[in-house]
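Below you'll find only one chain, the form predicted alone, shown as structure tokens.
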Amino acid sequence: MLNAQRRRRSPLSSLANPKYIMVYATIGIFLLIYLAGAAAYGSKGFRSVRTFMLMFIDNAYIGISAVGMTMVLITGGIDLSVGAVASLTGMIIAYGNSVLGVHPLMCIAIALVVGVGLGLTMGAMIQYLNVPPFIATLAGMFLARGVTSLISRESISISNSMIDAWAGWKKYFVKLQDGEWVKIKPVAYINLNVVLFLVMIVLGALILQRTRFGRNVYAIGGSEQSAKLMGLPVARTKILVYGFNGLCSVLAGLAYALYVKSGWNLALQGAELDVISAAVIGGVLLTGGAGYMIGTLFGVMLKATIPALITFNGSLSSWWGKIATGALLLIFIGLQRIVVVSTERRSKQGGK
């Protein structure tokens, strides 16, 4: 009887888990800001499907990278190299194809080897040499950015039929009118970058929630020492997490290259801060052990909504977007601390 009652209470108790509070807060604030924008600028087209999808399209590369960063942060680490690795990916594709005449698929394969290899190397340094993640990934950032500048300091455009086809791929939103399917007005669509972003979100969620590897990631973030005592493969898991983050960085670089159709050594400077802030605003604890891909998805969308509101306002400086993002980040960090302290108090009281 007692076990049956526990099973009946489990769905409700899981929803009331304090670790979900951050995700609830992210979704709630996103809905609040979006509805406020819809009320204020609905007549200007803010409520249109086109505007909503453009927020996805313009921030897909940030979201792809945020998937890998979410896993890194859950382990209690951090990775400052993501923007530089993404920029290096774009440069490898642009220089390799436009200057050297290498097929784009080969360029992408080379970028994958470089990005994943760098991620695995940084993970090994962190695990086996006890180098702090901040220092190891800062070195990786300088290395990737330096190699990008060494290849070329000029912007190189990408002109290739396959890249053009990928960049131009679109699926339009349609409606049934007079027995025929016609495009909705204003025209709205999804492109390959949005599809890649959503696929990576789903893949990341499945890895974290449905695999032993994902459970190990959470265990390491909760307490690495306890994970070791339980016999979990801590070293392998941490190294693979940084390798997966390197993969996400390369895919983000590919998405950005399709977005701008060029490679540049100074591209995506500061993007690592956008990626980290998107994950943190999405509810990932900086101390590790908690975070969900659905929260990261809404974190990216929340960051995308603020610049959209500024654009529709028309009278505000774009720097207000940075100010608003910083304010949100401070709010979520403070909320994280409150959640952590309250959870610790409950666990102590329960142990008495």
Second form
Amino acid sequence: MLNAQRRRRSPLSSLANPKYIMVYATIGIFLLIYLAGAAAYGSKGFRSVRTFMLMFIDNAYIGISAVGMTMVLITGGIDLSVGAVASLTGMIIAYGNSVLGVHPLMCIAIALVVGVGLGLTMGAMIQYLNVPPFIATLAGMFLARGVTSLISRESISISNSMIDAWAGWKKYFVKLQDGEWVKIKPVAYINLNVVLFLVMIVLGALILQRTRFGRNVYAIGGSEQSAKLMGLPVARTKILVYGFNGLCSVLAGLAYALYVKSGWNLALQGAELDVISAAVIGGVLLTGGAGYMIGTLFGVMLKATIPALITFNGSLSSWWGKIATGALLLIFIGLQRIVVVSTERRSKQGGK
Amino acid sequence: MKRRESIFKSKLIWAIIAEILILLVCLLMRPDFFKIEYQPQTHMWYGSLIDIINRSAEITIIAMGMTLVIATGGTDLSVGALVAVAGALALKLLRWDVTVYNTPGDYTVQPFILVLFVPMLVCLAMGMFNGVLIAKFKMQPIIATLVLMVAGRGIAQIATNGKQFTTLYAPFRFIGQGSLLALPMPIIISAVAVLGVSLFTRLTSYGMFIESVGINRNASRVSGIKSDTIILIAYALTGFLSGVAGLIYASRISSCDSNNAGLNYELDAILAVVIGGTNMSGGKFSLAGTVVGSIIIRTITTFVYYFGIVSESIMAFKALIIAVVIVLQSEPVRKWMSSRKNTGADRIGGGVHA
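Output block for the form predicted in complex with its partner chain, input the form predicted alone:
What follows is the whole complex; the chain from before opens it.
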């Protein structure tokens, strides 16, 4: 992440590197929209820590999945199966525990094997059979969704003491008042999902910026042909990236299961679009080769701000949220285009 | 002998074989599966086969445009949302004055020609919007069309105020439920669309230009083809055809449903094209293959409904069929098979992959 760059050269010059421009754009627009919301609805409580944390809590599962998606997108691929795999995870936990009486940890382990296995299989199909990622993961999505429906067509609630304890775990924000720690008002807290989300973002950033694997991911996205010619392990890296995304989908499914405490075969339909658009708004280039986890983090936050604003407004139809998301996407791909064109122009001039 | 080899080299043959196999399974399980009856009251032929083609009409129509889009090396994810937009606009225009929703009315407020053409033209405009983003601003097709895919349903909902209207207006219902030449209207409309797009690509040089752009956009531009215009036309046409499909869908259910109209159509349409043997990376395309692909997708659905299998498991079946077709069509497998049949001739990939 930024820190990694900061250590090498003087802090300011590396931060001004044009490759961070998309991340800055995301952060800037997020701040703009958030501050506008705070100005307009501050009196209703938009400015409160509680509102801010609720945006995290309500979108943690999207964010967890976006970590894996960011990596897939950086390789130049795409994964449409994330929502279906997350839904399958919820169903395995719900059905396994509530109907079959299997221990939830065992259920999660099974879901991990299934999710990562499916991810690796799709990766292998993409790598060895030359199937376009869009089609291979579409098949994966259909398969996961179909299997979930075969397990059960009804929503199954999860009632297990361990899952309840996980879902109920909260860390309240406190402040020092008269020598005593008291909860701030209105009450704000983080839960396990938020912790998981932030841990995954940090883990993803470390993998991308600090490991050889991460550098290979960027290299493949930049040019797969060149990566191959340089002798990088292209096949292994690509397959592992889809496997890692499978892992993220399962964790997102776990987070969603903790959030709604049930498993349902139609849950999270279309979630893959939320995840992809969060990553794109966060500055990840769909052509591959560029993108940062910190951008994705703010992409998720930016996407979360819109429904929050609409809720606070109260009179707008929630459908404006969709249109606003579409407009945001348009702004960001427009920005990306400008950045790409200007970099191309600069590199051309450098060549002369 | 030589002809047989070339048949097995074609991707289309695998799609047809797959379709025949599914139909054979249906026939084995229900001997009367192929029965077609003429109903004098409605002047229509009835039967599972007719029904499959009838119900596949929307996807076939959209997939005609999608084939061209994919041949240029792009994708259009917005078609499903455009189907919803067209339906919402048509019903809004038909029942402009409704205050009480869901009370069916057998009249139209606007001239019927407006009801038909406004939705199609709006969808055409939205298709052109996609095309401009992709051709002029050189944006990635997947995300350029993601914009309208996300925003389109919102627009459809706002057009109808989030409500569903129902109509009984006979001329409108005729589009999806009527019959012409003893065949359901959707079949006729999709036949016209297939014929129209085929003639357009074969009689003019447009088809050749599209393949050329899909194979190498820059080389085509340098050799004098207006790549941008070619790409723009493909997206505009897809938008227009999505509008047509949206009218058929709305007419079939006599109402608009902005949430579910055209849901996952983009996936089905892309699948139809890929099963039909058109490569996602662009280049050569096969409209006939796309028609077969669309019918395969519908056959699977009919199969699942017909035999009372849990309807949501259609997806699992689709996944299986996709996996089989894709593995059979994939380059390594076809190379391997051709090298067994015909050692030495290693020109398989060249023709299609380009």
